[in-house]
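Given as structure tokens, the chain that follows is alone and in the form predicted on its own.
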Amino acid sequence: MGFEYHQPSTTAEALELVARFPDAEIIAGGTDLMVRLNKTRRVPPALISLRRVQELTHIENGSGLRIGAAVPLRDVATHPAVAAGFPALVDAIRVFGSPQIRNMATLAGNLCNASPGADCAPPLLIYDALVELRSAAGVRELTIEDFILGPGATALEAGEIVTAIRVPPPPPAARSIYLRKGRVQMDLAITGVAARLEMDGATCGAVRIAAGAVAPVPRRLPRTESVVAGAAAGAETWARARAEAQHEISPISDVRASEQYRRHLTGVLVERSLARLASTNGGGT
């Protein structure tokens, strides 16, 4: 038994098709949803690709940056808007898999996959990015937060589709920067950080700390922030930040790492993330 394939060309038609086959699966890059299938065995009606909706495979940089759901990551980490304003993003993508799985994944496929371990989730977290949805009812808007739900799990609605990725412009004077840790190369992540840190002189101003592959959902740690907001930079604030992130996440046990080895190197990363970008030459911009 097969499914229909569908692409359509513009937006409206794919919400069409969303209304024809609700029970149908939405694919860019494809890359977890073929695996997935492949261990389930389960036959969709059919598959809509959204490739040839041309109006999403483009990067607007306006006031802030809209990108596309269908821009594959490795036009997303090397357009200049998001090199020069969100290096962690960049960070986060150049771990992300092999080559070939960068040329098809999406931003939009990776938070619709709904991991907690999701390489993507952290730097966008700490960027306050919004997810575009779209239906024949109009637009919504939802942090990362509201989006994803719990693991495999989102907010997406039946009618919807993901639309783009929205991140507001960063300030002038932070940086970011995005750590991770797995088994092996192309592994997932044990655990990851995204931070985002303004310096005022030595003490530390507005924080963003978010970590994934610790909690049923990527999360902001905003009781780590609070340790680090208006500290003065250096190594006693970093190792009060790591001993709060150690109680901040709640990780598993499982077969990349335990749950207390993910405790240790999740305060290694939020350690290490604070001192490169508080150091003279920063961890970005």
Contents of the next structure:
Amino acid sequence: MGFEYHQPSTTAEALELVARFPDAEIIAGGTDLMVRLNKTRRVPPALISLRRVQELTHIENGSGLRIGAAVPLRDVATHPAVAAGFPALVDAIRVFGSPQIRNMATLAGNLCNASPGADCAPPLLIYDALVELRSAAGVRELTIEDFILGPGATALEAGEIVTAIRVPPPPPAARSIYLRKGRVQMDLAITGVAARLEMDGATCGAVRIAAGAVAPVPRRLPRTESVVAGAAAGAETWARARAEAQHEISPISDVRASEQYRRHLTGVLVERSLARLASTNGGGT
Amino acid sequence: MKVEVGFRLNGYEVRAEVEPHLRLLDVLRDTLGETGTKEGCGEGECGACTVLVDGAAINSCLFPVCEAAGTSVMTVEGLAEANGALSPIQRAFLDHGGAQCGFCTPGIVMAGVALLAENPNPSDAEIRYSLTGNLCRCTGYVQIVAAIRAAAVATRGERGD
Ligand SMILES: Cc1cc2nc3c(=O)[nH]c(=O)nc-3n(C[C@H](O)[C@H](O)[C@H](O)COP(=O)(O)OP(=O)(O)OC[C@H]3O[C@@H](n4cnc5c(N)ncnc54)[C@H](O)[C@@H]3O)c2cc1C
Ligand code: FES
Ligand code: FES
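Just the form predicted on its own so far, so send over the form predicted together with the partner chain.
The complete assembly is shown below, putting the previous chain first.
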């Protein structure tokens, strides 16, 4: 017996360890896992760390981005291609935890933890991100919708690890944003809204809207999107989107906010994000 | 079963025989006797355990000691010079009353060191943002922000720019 801390340096080695020690837990940044272990004073049989797996520590910028599962959020936010093409992700990382947390936490860990309020999930939803999963048997890719199944539940199977998050290149004229409200910065979101909008003159073109912390899983709001797509840009459309979003979500009341307040605030953020994206100097925060 | 972990600590090579499930915080305090780094919450919220690993501020209560192997760790003990002369940021915390009970201070000072290494001329808003992960129950933060602002000036002065 005895606890072992494994530090593989290649993906192949990591997968071999994961297959060999089915009771071991995977650790990336540790910002969820270590809190859980510290709180319960539990020592798992073994940890398999991804931090030193070389192949997982890079961001590849080819046709879209491939963000390795061991890249800390801070390096995601400061990567020039992320800033240029995926500002909603930069917005999310900017409000994420603290500098210390951003130096450790990973995108893949944020999705694997599958919190309804995971801040990186709404931006990744509007960017059509794919989760790359690998096991000894091979590789598969899932959309965020197919990967996050419920609070704390994912499609990750035994013997599998997430090796990267892939994001296709954004449409050239699309603008995007993530707005979130928490009680204070160092707290989970009460609600968070990511939106991406393409304008066609004074008319809204393709639009994507996703919200976190207002349903069992972070999710797109297709009914709200259809209110906006093809409608005239302006206060009237934004107000209709706000009303639709308030109905479309299914929030709960908890210590952070009541259900009603979450509905109200999510509507406000939908309206505000669309207005900002459509204004001439929109985009960014 | 214990394992040997070696890293640079404040410029010196250290090696320790440790239980591999321990956190860097435990080993710094209990094995190496460097008790400047504090444990507040043990959950990543308070920042009292902040140290730099390869220059990046992290919560040592969430950092497995095995991840420190081969890295360069800096704690509050590494700031003063060998003769005891304080670093500009330590001096500034004294001059501006940036510490009261002092429990949060080592972590806040290390967060400040990380900020100034990255941004030698931060605005007050940037200083406050950089302290999101550090709680102080005594000072009300005003003196802490003033101390870091002064440390920035002193550090730039020393570098002659
Ligand atoms: C003080 C504090 C503030 C926080 N603030 C925020 C915030 O503002 N917004 C937010 O959304 N979250 C926040 N979090 C939660 C946490 O930081 C994030 O969920 C983070 O992204 C988790 O990533 P990680 O790499 O640290 O995951 P880890 O803790 O390493 O892992 C989390 C879980 O995912 C599994 N896992 C991780 N990577 C993989 C992989 N590649 N393949 C398979 N399984 C994997 C682990 O086994 C574990 O079960 C905060 C946490 C703390 C402690
Ligand atoms: S003790 Fe590490 S953040 Fe509080
Ligand atoms: S000085 Fe007491 S907690 Fe900050």
